[in-house]
Every structure is written in C-alpha cells, then in structure tokens.
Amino acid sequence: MTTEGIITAKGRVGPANRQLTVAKVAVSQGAGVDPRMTRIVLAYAAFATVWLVIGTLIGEFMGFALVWPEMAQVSWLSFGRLRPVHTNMVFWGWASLGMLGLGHYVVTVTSRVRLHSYALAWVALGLINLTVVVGTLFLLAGVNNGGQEYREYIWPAMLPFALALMLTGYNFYRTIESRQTDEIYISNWWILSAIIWTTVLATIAYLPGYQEGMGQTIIQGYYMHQGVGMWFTPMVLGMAYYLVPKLLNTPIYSYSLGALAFSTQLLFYTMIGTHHFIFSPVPWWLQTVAIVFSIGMVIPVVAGTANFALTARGKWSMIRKSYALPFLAAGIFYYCFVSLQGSLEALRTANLYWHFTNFTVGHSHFSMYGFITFMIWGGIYGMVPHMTGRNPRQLLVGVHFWLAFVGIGIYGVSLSIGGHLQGVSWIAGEAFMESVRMMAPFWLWRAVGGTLMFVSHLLFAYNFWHMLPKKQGEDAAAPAPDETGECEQVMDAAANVEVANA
C-alpha cells in the first residue's frame, strides 16, 4: 500500500511510493495441509465471527442506551435482558468457537497426526451453535437462570454445550493419544485440561439440588471466575505456546517455565472465586483463602509472560512484519496486565473501592477483549492464510488492530476512572443517584470506545472473508499474495519448530 508525493510536516514533497503501513510478510499455503481440517477451522471461525458481530452489536446498543436511556423502552430491549444475551453470545458463540476451531488445528499439528474424528468436530460445532440460538431466544423471552452471572442460560439450553465439550475432549484425547511424538507438547496440556476443567465446572454449576442460600453464592463465585481462568485462559495460552514460537521461527524459551505456569495456574486459580464476595456474609476465612490464592496467581502470570517475552527476544522486527504477531503481543500484554490487576483487586482495601462499580466492567473487558479476543484474532490471522494461501489486506488488518486497541483502551480506562470515583462516592455516603449522574460522561466515552471496537469487528469480518479460499477458476485471476516482493515464508520456515521443545 503506497502513496506518491506525500507532503511532509515542513511542506515539502516527500519521496514517492512511501509505505503507508509496514510491509507484512505474506504467507503461502502450507504443504500437506489437510483440507478436511481446513474446512473445520474455517467453519468454526466463520460462525464465531457471526456471533462476534451480532453479540457486539447488542453490546453497542446497550452502550448507547446508557447515554440515551429512552432507546430501550421495549421489554426485550431492556438492559436486563440484553446484557446476558451479549455476554453469553460472545462467550460461547464467539470466543469458545474461535478457540475450539484453532484448537483442532493445534492439537493435530503438534501431535503430527490427523484428527481422530472429523464427524465429531462437526457435531460439536452444531451443538454449540444450538446452545447459542436456543439460549438467546430464552433470554429474550425473559426465561433465564436468575441473577447468576454468565450462567443465565437455563440448563436445557446449556446441555448441548456440555455435550459438545465432552465430544471435543474425547476427540482431542484420542488424537493426542495417537501422536507421533514422544512427549505431549505443552499446548496440548493446556487445551485438553481446559476442556476437562470446564466440563467439571459446568456439571458443578448446573447440578440441581444442593445450591441454596449462601452455598449458591459461593458456587456462583467459583463458576464465573473459573469460566475465565479455567476455560478461556488455558485455551488461548495453549494456542499461544504453539503460535508464538512458530510465527517467530524459534523454539519456546523454556519448557520448564511453561510447566511451572501450567501447574501453578491449576493450584491457585481454583480457589479464588470467593474474592468476588469480600465483605459479604460468606465466611471470613473463605474470603481470606481467596485473597491469598489470588496473590499466588502472580506466579503463573509472571512465568507465562516472561516465557513469551524471552521467546520474542531479538525478534521484535518480525512482529511488525507479521499479520498475527501484533495481536498476539497485545493479548499477552493484556494477559499480564489484567491478571495482576485482578490480584490487586482481591485485596480488601482495593475491593472496598472498586467492586460492584463500573471499574469491574472495565476489568472484565480488558480480560475478555484485550486478552482473549486479541489472542483469537492473532490465531486466525496466523493460521487461516497458512491453510488457504490467501492473505488479508495489510492496511485493513492494521486499521482493525488500531481501532480495537484504541477502542478497548478508551472503554476500559474511562470505566476504570469512573468506577473508582463511584466507589469513593459510595464510601463518602453520598446518594446513589449522585454516582449515577457522575458516571454520565464516562458512559459517553464507553460508547465511543465501544463504537471503535464494533467497527473493527466489521473490518475483521471482511478480512476473514477475504482470507477464505476462492472458488475454482478465480484463483488464477487473483493477485499474488506477496505484493511487497518479500517472499520470506515464516510459516513454512518454522515448520520444524512446531514441536521442537516436545
């Protein structure tokens, strides 16, 4: 992408053909890519993209409704109904499908075998889509699981998702079992464990008959935090342990650091859910245990972040030339930032000011968007061109990145500042409505940031469509993927790195 005769800051005409964006290294179709696996990954990513656009369109509407409440006068457009539609759709529709689609590829390529069953992968895809459709219809009709955050879907709607997880777990297990490598690559530890943990979590969350009174509250804290820490986090970290070294064409810095991060994640994360109920009637000792284990989370976060940073040491120029690595770098940054922020929020003094305010909304978006979503985008931009041989337009990828990156920054920072001031107002004993009026300008900035993010999703959808394989006969007319003349094939050159540390 070039321009001619650029006017410089001093009014002179600059050199012709100056690059508007950093030239990206084009990726060609990898040799021996399994077409059945390609179809599975593309199908998962395509449905994920649809749910991302619809789910965040609903979020965009809610953001505007906070600024102009008269927009939501119809019951099914009320904030209380649309909010769980938005969160569940992006959790189970966008993020889960995106992660599982990429997970199918990572598990097979790091095990150096074909998928155990392609049919099971298609069945799981159908079941998850069924969950999102049925769950959304129930929520819009006002049928839900009560005020239990992130498990608003009633159990008949969530049952297909649980079945899909079990089928996928079995499929991945049998694939890894037949691997052609001596060791199980660390990505597969994370991915397989995430599915096992989440299957257990869903069973505990929806098993009837024992959740009453305070017990239900404790289970709720356990469920909603494990959903993030034992499902989304290990799935995308498992992908990152494959993608980062592969795209950088270098082995992961330390297998031992990866094992340390994995084991301490399992040790500490399972006990931190109650830090959402500090100063509540939940037993004081249980609150203290959650705080201690939240501080312990510093160990896996620092170990994991350092491992990725040291892997990228001396390779920073490659990040600028890659479609995918900027997204992965942003995701790793947010992984470190939001995790340490979460440990800080667990402390009683910080919790007193920030919890139940808009600060928590900003924190959750830093987590699910800055960390999880950016990592999925990095995976799709990194893997899809490798499977289809079709690269996105580098200018549009750059616009997508910066709109999303700036958007989440505006969104999160405005809610963090406003949420802190909310907490100060409540502690000072001011009337609740004063804190609502005070939030008005911060909700406006939230809508601005959310709009940038939503526009970036439309660009991502277009970029994904552009990466899909052309119909037969159109490929011959398509331009060469590498318009810059740089033909370095990072993906192919890194083929031997995939399991170098296994």
Contents of the next structure:
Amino acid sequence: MTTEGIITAKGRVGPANRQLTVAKVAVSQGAGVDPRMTRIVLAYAAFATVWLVIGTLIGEFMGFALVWPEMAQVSWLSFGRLRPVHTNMVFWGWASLGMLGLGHYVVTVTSRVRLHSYALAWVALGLINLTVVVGTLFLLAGVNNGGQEYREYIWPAMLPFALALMLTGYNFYRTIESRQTDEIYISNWWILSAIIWTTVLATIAYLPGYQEGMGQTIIQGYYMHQGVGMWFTPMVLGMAYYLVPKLLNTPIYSYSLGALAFSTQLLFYTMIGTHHFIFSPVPWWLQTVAIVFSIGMVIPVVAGTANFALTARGKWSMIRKSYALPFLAAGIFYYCFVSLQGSLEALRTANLYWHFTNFTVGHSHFSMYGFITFMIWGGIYGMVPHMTGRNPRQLLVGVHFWLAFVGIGIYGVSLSIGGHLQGVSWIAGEAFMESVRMMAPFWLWRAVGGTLMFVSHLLFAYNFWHMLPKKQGEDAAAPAPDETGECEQVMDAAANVEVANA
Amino acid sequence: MLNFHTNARALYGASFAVFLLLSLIVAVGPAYWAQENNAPLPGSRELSEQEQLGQHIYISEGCVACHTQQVRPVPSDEVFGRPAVPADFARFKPKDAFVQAPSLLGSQRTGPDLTNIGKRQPSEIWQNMHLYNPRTVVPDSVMPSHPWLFKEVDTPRPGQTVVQLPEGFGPANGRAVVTTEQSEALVAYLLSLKQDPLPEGSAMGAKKGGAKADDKGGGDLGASVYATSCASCHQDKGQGMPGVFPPLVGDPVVIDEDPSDHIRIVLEGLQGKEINGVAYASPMTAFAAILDDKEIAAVVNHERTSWGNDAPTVTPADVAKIRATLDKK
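Could you drop in the structure for the form predicted in complex with the partner chain? We only have the form predicted alone so far.
Expanding to the full complex; the earlier chain stays at the top.
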C-alpha cells in the first residue's frame, strides 16, 4: 500500500490581513479537466440543486403544517401526501444526483482516465430526473407503493432510477478497469460498490414473491435502512476519500483504515435493517441480530472518522481558508455523531423512549442533512471551482454554511428534545393528546430551523450559479493573482497530484 | 491470491457477492419464511370491498406517515390493545401488479396508534367530523383536514349523510357537507380496525394485569382514563357537543344518586338515547372489554365529581357487581 508520494504544500497558506471573511483558496481552471466532464458534473449538480430547492420548500411547508394544520385544504398539499414527495425528492433528486455528478469526476480523476462513455452519463441523468418527476406526480395524485417509507414510488416510476444505476455502474466499472493507476483508489471501492449494492437493494425491494404479511415488513426494514446506509453513506465517503486529502494537500492518513471501514461497513451494515422494527412482530432473533450489528457499526464509523481527522492533523487552520472544508468537516462530524446515535437508538431500552417519536425525525435529518447534504455541498464547492475556474462569493458561501449549520442544529435539537419528551409522556401513561400539545413549541422551533435551512438553499443555488463558467467574452472572472496567488500555487500543486496512492 | 487493490473484477465481484449473500440471509430468506408461515388468526375475516377501498384511501392519503398500526409488547402500548402478532398482518396482500402489499405498521406516532380504532371510536358520526376537520372534536389536533373526501351540497337529498359540524367549522357559504363513497369507505375501514382475539391458550393471549392502573392513585387515574377514552366525544370539560355528543355536566344519569345506570352505560355503551329532549344518534363505545373495574370506577368517579357535578362515588366492587349481572345476560 502506498501512502507516500504526495507533494507537500509550499509554505503557509492564507493572507496576512484578516477581513470580514478569510480569503479562500482560489483556483483557476484546472488544466486537463475535460470540458465534457465539466458539463456532466455541472448538469448533475444543477438538477440536484433544483430538486433540493423544491424538495426542501415542500419540507418547509410541511413543517409549518404541523404548526398551522389548517394551512392546506387541497388533497395534494396535505401532510400525508407531501411527506413522501419531500423524502423521495431529496433522496433521489437532490442527494443522488449530487453524489453521482461528483462521483463521475472522482472516478475519472482518481483513475486518471477519461470517462468510458459520456453519453451514458447523460442518459442516466435523464432517467433519474424522469423517476423523480413521474414518482412525484403519482404521489401527489395519491398513488403510492403501499405506504412503504422511501419506497413510495411505484415500480414503474422507480425503474428508470434502477436502470440509471446499472448504466452508471457499468460506466464506472469500465472507467476503473481502464485506469492509468496501478491500484484502485479507495474512493472507487466505495463509489462503485454503493452503486452495485443499491442496484441489488432496489431489485430485492421491488421483486414480488416474499413480500406479503410480515415478509413485507422484513424487506421494508432491510430496504429503508440500506437505502440510506449502503447508498448515500458510501457514495459521500468515497467522495471524501478523494476530496479531503486533496483539499488538505496531504495523503489520506491510512489507506488500510479506509479498507477496514469499507469491509466492516459491508459486513455489519447489511445486517441491521430490522432495527427499525424493534418490538414489532418481526422475529425476535432478527431484531437481536440487527441490534448486535448496529453496535458493531461503531468500528467502521470510528475508523472512517478517525481517518479523516488524522488526515487533517496539524492542518485544521486550513479549514477556514477553504470554501469546501467547513462543509466537509461539518459533514464528517455529523457522520460520526449520527452513526453513533443510530447505534444507540437500536438498543431496546433507548428504543422504548425514542421509537415512533419525533426523535427519529431529528435523527434522519441529522443524517441526510448534517452528514450527506453537507458532504455534497463540500464536494460541489470543492470541485466545481476547480473545473470552471469560477469561485463563488465567499461571504455568501459563509452565510450559506452558517444558516444551514445553525438551522439543522435548531431543527435537530428541538425535535430530539421534543421526541424524547413524547416518549416519556407515553411511558408515564398520559393521554395521547398530551404528547401532541407538548410538541407545539418544539414544532415551532423546527419550523424556525427549517426556515434557516431553506433560505440557505436559495443562497447555495445562487452560489452554484455564480460558479458556472462565464459565456465567452465576459471572461474576467479569474481572481487577481496578488490576492490569492500563493494559495493558487498550493492548489495547483495539489491538482497535479490527484490521488494519494499515485 | 486475489488482490482487491489491483483487480477490479475481484474487488467488485466480492463486494457484490457478499452483499447479495448477506441480503439473502438477513432479508430475503426470513421474508420468504415469514410469508410461508403466514396464517391469519382463526377469528379474523377478509376486508369487505368497501373496507378495501378504504384501506387504499388510507394509503393514498399517507395516513401511515403519522399513525402506526402495531402494538408493541411494552407497557406504554397497552392502551392501544394486546401486543401484535405476525398473524395480525397475514392478510396484507398487494393491491394490484403496480402496488406492493400495504405497509401499515408505520414508524411514527404523531397521532395515536389505530390498531383498535374501530373498537375505541366506533361512532361514524365522530369519524366523519374528525376526517372533515379533526379540530371539530379534538381542538388541539394537528391532523390535516380532509375536506376533499366530502362534498358540499345546497340541500342534502334523502339518503345522504350530513356531517354534523359545530358552528364555525362548516363551509363559509352555509352549504351542507355530506359524505361520499370515499369518506364512507375510509370510515368503514377505520371501523373495521379491531384486533382479533388470539386463540385460547396462546401465550400472548393472557391479558396483562393492568400494570399501568396499579401505578396510579384514584383521582389521577380517573382523569387519565377520561382523557384517553371519553374526551374525544364528551370533550375536555364534559361539555359534550350540542346535538351530537351529550354533555356529562348535569346529565341526569351522571348526577343520579344511584350510580348503577352510569356504570352500566360505561360497560355496555349506548346509542339513540334521548336526553333532555335531544336524541343522540352517535353510538357510545362499550368499555367492558377495554377497561377494568378499577379504571371504570375511577372514570365514573371523575365524571361524578368534576365540572360542577357532585354525586356519590363508586368503588371497583360496585363495578364488578354490575359487570357480573351483565355477564349473566
């Protein structure tokens, strides 16, 4: 295993005088970024951003619906119909497209080859958008797949997504096969495996023959859990194994630790879906297996987090000098936090208090937002300027970060406290309505946090637009060398060394 | 020896094979086994066509986002019924080739569990009001109104069921609200939600000995049972709802010196009774099988001594006596 061979930074990074915002490492368009690749990444990210804004606008609306239940008087705006619209849109539209767009770039750049087929990438983008549009329309019309969480799209709507995964998997595999590096970089272990696992998962979840009665619940636990942990988690971790060392201009701390995290993720995570049905009529032994392996998940989580933290050892000051690193740091913090929280929730005692309460809503937002969404933002802010040579306005990136970070904090903490109190109220044997009345202030705080988050998405959309390449003739965007010249040199040095094991 | 670092076929082949194998062990295998061992309870029945339509509407409207239908074997769930067993879900089948078997166990209780809602709240009148606008009967509810399941008409035709709405809740134009095929189906489905009895002698069949009730003193228990089992119709302060649910404040039976009728009505339920010149159509639940003697005595006493009522109280032994006479009938 090679961990040597990376070029170190030339001197210190950063400006001498402090201003309102710290000058960020600016990059010029990286030589050798294929414009065809740039267009693909930008198209994926652009559609992802559209789905993020629409999907979280819907989430915001639902948050207010719990404060003012009379808000919606038409069927397709009711809480029950919008909930799956929101979750599926941010899952398959925002996060999946965001990750896949960045994934295309990471796979090629770490393999040091061009993408096997650009056409396939465009087809996959179209198919996923088709799934989100068709699935959403069906859900609004009240057509869903039996009310199964995260699998509410009926199979004809989900089929294009599965096809897109297969095409992308094939495309990535051929790309990795033709790599110019000796070893398969650890990022690609995660990214292509995530696609393979999710293809298997979607197939198992939608095949009939073992999904009636309790069988269906067993599959549902398996699906809803792997849908998060064998898709989003490995995709963004794969991206981080490329981006964190690159932005820090240092090799990943331990390649072996990455491989350990990978194999334990595969071995443990696959077994724990049933922990969503603790105390349910699902066979008790299956619940116990899920609980045991949930605790086992501490290994890959600690291994992964430690690997990133140790990579950043001695370089923490670089965080404030980068657009992307604050997002990645927040994402990795939430990865560790939310994963350990998830292991804890699987324990029967904790489950007794938190299951069925708003605590789990807080948990799912800590994970899909604090972890996944922040990582994708880190990826976009980290890679897109490198491709287009256009930087976002740093003040607005900062505002985006803080609105989103404070927003998810308010959102998650209020629901965690409220959810815990719900559980306490039920255990105390109070009338059910007590737990509803008690939640009112917490739902209000959730709406406040959600509003900050939503506003940050509008800023992100603006920032993304600002990073798009300028049309010919208005190309005066390159930052003045005297501002950031030194940083630029560092980044260029890093850009030449794409991967730690090269 | 396969080298995962350099051999893409080995790496991704292993990654695929291990995941598939584990998936078969932990999901597909158990699911297949569960489906094969999937006999419904002997006392259960298929949903009627109307109830099936209702179940479909329940799924369409996303009720499962906030309501569970699974009672866990834990004390806090006893209020919802006996612990669920796999056989309770054995009749869940796919609706058609495009939709999988319904997933109604749920993962959230923003609203209460509905496993036994047909037993707990058997009044169609209440269900219609609650679906049209939950705040007609539960002022602090956060559930969405579902007006699209109903229809506004100028003058209800004979045979149409009018939803009885308190002042301020009806349409602004003064038109009447009537039920539709959809609302009727959904209500029929909700009323069909009753746990089937477990076969004699099964381990789970024995009723847990009211652990919750024993933890509590009398007065507190009465208020708690009232809030859980009575307030949704008779309302928080026993004021009822004019013309729909009778008030308990000053009710002749509730303030009668002799508590026998009061206890009997709680045990047996009631429907169509005329009180102070008003006939009440909505049926009242029979609580004999839902509440034990101690709980019934507590709630009867709560009603007899609250909101200005001041009638003699009862003991669990009084309830047991009247329960015994009912059993003989």
